[in-house]
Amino acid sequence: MRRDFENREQLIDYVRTEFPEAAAVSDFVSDIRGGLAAAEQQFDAVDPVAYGRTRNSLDGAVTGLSPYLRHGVLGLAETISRVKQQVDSPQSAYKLLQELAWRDYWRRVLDEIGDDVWEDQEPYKTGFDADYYQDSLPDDFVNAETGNDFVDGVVRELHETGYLHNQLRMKIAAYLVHWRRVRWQAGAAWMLSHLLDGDLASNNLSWQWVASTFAAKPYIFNQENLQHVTCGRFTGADADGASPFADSYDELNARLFPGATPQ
């Protein structure tokens, strides 16, 4: 493999021939800078104590670390520690810690089961078997042609980045599985084609989790949880004004999963 090149286009060219099944799967090219230079420049910006207060927004102070760590830029051990470093206290910096442990977690459940990781680890908790759900995606999901705001705009932002933040993940994963009933595998896989920043464990075991085959509950979201963390970004509504998401979280519980024996 090269490594010098006269500039980024050049480098650009040369990724596209060398990995035409890659390029066939998305040709849009992300800002996202690799390299320890850009790693350790991102590093520099994080604010553990900002993280902890704000990254369930869309506008808060994410650390954007997640490529470099994905891809061994970073060490995980090595990120913790320096992370305790720009801190009076590891208390201040408790919510990234919390994060980068659960990443950690990831990994060693991984190391134990595998390929399995692509199995249901559990049965779903949502009143329905796994055979309830559709094995593909839907062509207007994948196509962000579903008419709906949020929905469209994720889809479209995750082919053209490579990069999703935490909040539209879940939530995108919880749209597919619970409300257009498609096992989480086929969700998976898509999202891990598309991320940069893709980690198997990580990525996997997040949509188990969300589908319920990896927690006590399957998680959802409403209309209002949507404005509020995307900073009013999205509105949840279809074409027509209405919103799938519109009910309160009795509601839709009681309309999403009419079988299931309550938690």
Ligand SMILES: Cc1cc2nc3c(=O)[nH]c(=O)nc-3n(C[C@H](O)[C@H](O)[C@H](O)COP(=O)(O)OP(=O)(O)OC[C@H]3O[C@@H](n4cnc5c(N)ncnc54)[C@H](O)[C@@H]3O)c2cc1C
Given for the second form:
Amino acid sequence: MRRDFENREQLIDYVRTEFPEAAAVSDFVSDIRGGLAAAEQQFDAVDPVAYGRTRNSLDGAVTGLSPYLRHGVLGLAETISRVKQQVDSPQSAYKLLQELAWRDYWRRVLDEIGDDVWEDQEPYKTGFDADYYQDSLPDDFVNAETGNDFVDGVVRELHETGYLHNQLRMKIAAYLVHWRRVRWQAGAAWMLSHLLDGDLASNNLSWQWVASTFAAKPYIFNQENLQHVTCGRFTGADADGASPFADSYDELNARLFPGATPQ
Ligand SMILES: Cc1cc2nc3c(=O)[nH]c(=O)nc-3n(C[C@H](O)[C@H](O)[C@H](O)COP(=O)(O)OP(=O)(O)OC[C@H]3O[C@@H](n4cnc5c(N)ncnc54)[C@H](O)[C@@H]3O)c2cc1C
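Counterpart to the form predicted on its own, namely the form predicted in complex with the named molecule:
Entire complex below, previous chain first.
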């Protein structure tokens, strides 16, 4: 493959020509830059202390390191030790180190289970058997035409940027599996094919965690939490103003999982 390009446009044209099938699926070009210089620039902006305080918010100080870790531009062990050097004591970087440890953990699970990462690791704890869930993604979902500002906005964001904040990944996964009753495998394959940091271990095992096939209970969220973590960017409402995410957690659990055994 060619490696010498005069500018980014030339590189983009080359990739489009070499991978016409990919260009046909999605022709968006993400702002995320590849390469070591971009990775170093991204690392220089990391603030482990602010990360610990704000990482769950869409406006939070998340690192954007995942594409570089995924493609080996930055090594995981090297990144962990560089983060520790940035702070007075590892305690100050606790949250960031913990998240990097999750990455390591998922990778080790994948090493053990191999291709079974596509199989349910445990039964669903939702009160439904795996057969209850549909195998394919609904058309209105993939086309971002559900009418719900959160769902359509997140689908478009993933298609256009190749990146989603962790909270958006968790919530869109929960929507597909628990509100639309889609098997997590269909959602995982879709997300993996669009993410610039697409990683079999982190992706599939996180989907299984949301679905409850690798966790003690399903992950869900409500409208209040959605609006809070997305800093008001999404209302979570449908075109008619109603929201499938309204209600308390108790009410949502009763509605979504009527046959589940209480935890
Ligand atoms: C449904 C779902 C699918 C996911 N798919 C992927 C994927 O394909 N590739 C991928 O790299 N991550 C995946 N994640 C994990 C996480 O969402 C991303 O690593 C993170 O959002 C990447 O953005 P960041 O680098 O700004 O993260 P930050 O929040 O800044 O985190 C720093 C680093 O810690 C690691 N990390 C953070 N959160 C997690 C986590 N929950 N699990 C594992 N490692 C974590 C990542 O290496 C990340 O780069 C997924 C999570 C969910 C819920």
